[in-house]
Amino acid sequence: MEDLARRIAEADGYVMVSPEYNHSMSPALGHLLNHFGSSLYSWKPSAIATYSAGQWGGARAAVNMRTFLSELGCLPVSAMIHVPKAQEVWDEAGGYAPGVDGARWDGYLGRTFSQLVWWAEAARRQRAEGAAERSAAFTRDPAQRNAP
């Protein structure tokens, strides 16, 4: 767990991937995020990528994830990735399945990743300049954001 905490702390941004699980994100992802809390994820952007075997591609899970990640200070970029019928998009080796328009999917995925890289680089610069220390939000516990 210490190695994982170090890796999370060193990252400039995150791609949060989850299947749709009872119209929400995976319990395993929620547990991981809860375990480490906002202290490791704060001031870093995230990209939401969801998938499902059905037609919605995990969009309902993504709505839940957006709120969850925002509370951790790990703000999601506006573009999200949803993969409906994932079993028809990718093959078992992780490549595109036969007949899938890979160039179109690459463009769709690239939109989200481009936003993530832009925000991760901007946030890294702000953290390096000490901007995060100028705000007490997300440094210890949620009570810091309570109204007087």
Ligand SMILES: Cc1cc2nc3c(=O)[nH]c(=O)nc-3n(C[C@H](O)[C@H](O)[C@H](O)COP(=O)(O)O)c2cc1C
Given for the second form:
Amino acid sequence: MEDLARRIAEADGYVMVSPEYNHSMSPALGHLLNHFGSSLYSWKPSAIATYSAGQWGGARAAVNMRTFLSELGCLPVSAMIHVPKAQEVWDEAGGYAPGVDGARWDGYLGRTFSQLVWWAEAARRQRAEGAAERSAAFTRDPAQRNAP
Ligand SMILES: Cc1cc2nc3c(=O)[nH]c(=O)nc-3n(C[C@H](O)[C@H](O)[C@H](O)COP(=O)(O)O)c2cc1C
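Having seen the form predicted alone, can you show the form predicted in complex with the ligand?
Now the full complex is given, and it begins with the chain already shown.
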């Protein structure tokens, strides 16, 4: 877990991949993210990528991932990836399944990834230049950020 914490802290951005479980993100992913807390993720962007076996591609999970990831401090970029019937898009080795239009999928995925890279590079520069201006994370109690 310490090794994972270090890798999360070192990253400039995150691709948050989740299946849809009961119209929500994977409980396992939520549990993992909660374990570390916002200080490791904040001031960085994230991209939401969801999938499901059904026709909506995890779009409903993605809606609540936006609020979750925003609270964690790694703001999601506007473009999102949703993969309906994921079992028909990729094969077990991670390549496109026979008959799938891979170039079209690459373009769809690339839109989100290009936004993520743009924001990750911008945020990295800003973290390096404006470290002293960042608002402090609460250190004892969430009440530290209450309105007066
Ligand atoms: C408890 C549970 C809840 C699920 N809820 C949804 C759902 O709300 N919407 C949906 O499209 N698929 C749902 N599914 C189907 C999953 O999207 C599908 O099983 C998917 O393959 C899970 O990804 P995984 O195999 O990587 O865990 C659910 C599956 C399980 C086991």
